[in-house]
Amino acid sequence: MILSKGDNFKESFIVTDDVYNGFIHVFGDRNPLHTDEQFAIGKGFSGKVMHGNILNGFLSYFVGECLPSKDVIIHGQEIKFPNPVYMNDRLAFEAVVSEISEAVGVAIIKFKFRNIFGKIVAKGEIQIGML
């Protein structure tokens, strides 16, 4: 197996205008919490809240491009969003392999995204199949 229990990974992501606008263009989610500054502020946020599924795109990039093998597939994932992400937030991504099952070729990777203030904005786990 190319992964071992305890393997650590770090990456950095920025929610740029291109990422945000690309998400809206492709998926059409124009909920006012994500697109209307005053609406979001009126709901108690500091500004437009970025779509949580943008972070799923960063997870896809991590699995497809940052792991030491391309012979992988996502079997499942769970993600929670305890704090909002805003435009131009720089996110520190940390992941650790928490479990390996060589018998079935599966790895469980736990991850966190933190903003520049160190607050966790998303966390969860991904189950990866080794092809």
Given for the second form:
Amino acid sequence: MILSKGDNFKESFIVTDDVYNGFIHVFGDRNPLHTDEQFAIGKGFSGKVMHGNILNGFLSYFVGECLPSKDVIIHGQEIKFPNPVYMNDRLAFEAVVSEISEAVGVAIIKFKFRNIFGKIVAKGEIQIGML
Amino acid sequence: MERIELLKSINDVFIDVLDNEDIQLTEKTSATDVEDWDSLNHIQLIVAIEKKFKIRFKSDEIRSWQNVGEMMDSIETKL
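Provide the structure of the form predicted in complex with its partner chain, given the form predicted alone shown above.
And the full complex, kicking off with our chain again.
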């Protein structure tokens, strides 16, 4: 098993123009909350709210590229978005292995994304299988 | 925990993981008797059972199980 309970990881991500535009280009979600500054402000936000699922892209990168082995697969994940993410937000990502099932080669990793004010903008857990 | 109670708890895990309310396990039930109890779902079932009973299995014991009853035997030794 390449992971042990308590292993922790840190990464940093930025929701850049490229990431935001790439997401819209690929998936087509142009809901005004994400694309219309005035609409988003009218709903009580400080500006266009970045798609929460952009953070799932960062999670995919984390699992696929940042773990000590490439022999991994995501079995499932849960994510909540307690606070909004805005354009060019720098996000601190923290992850810790919370459970290991040696018998079936599975690790549960809990994670949080925080903005520069320390607010949690996303949190959840991923179940990873070792191939 | 009584054997019948244990079987019901495991049955609840199967219903949840396999998303099938019709599952009615017996001790003789094996993977071939339950729709969708394939190798990938088997992993999810083991993880869910470990979580529910706060136990850990060894890979050898999992491989040795022929049916739900043998799974229950393993669980009982850890409770």
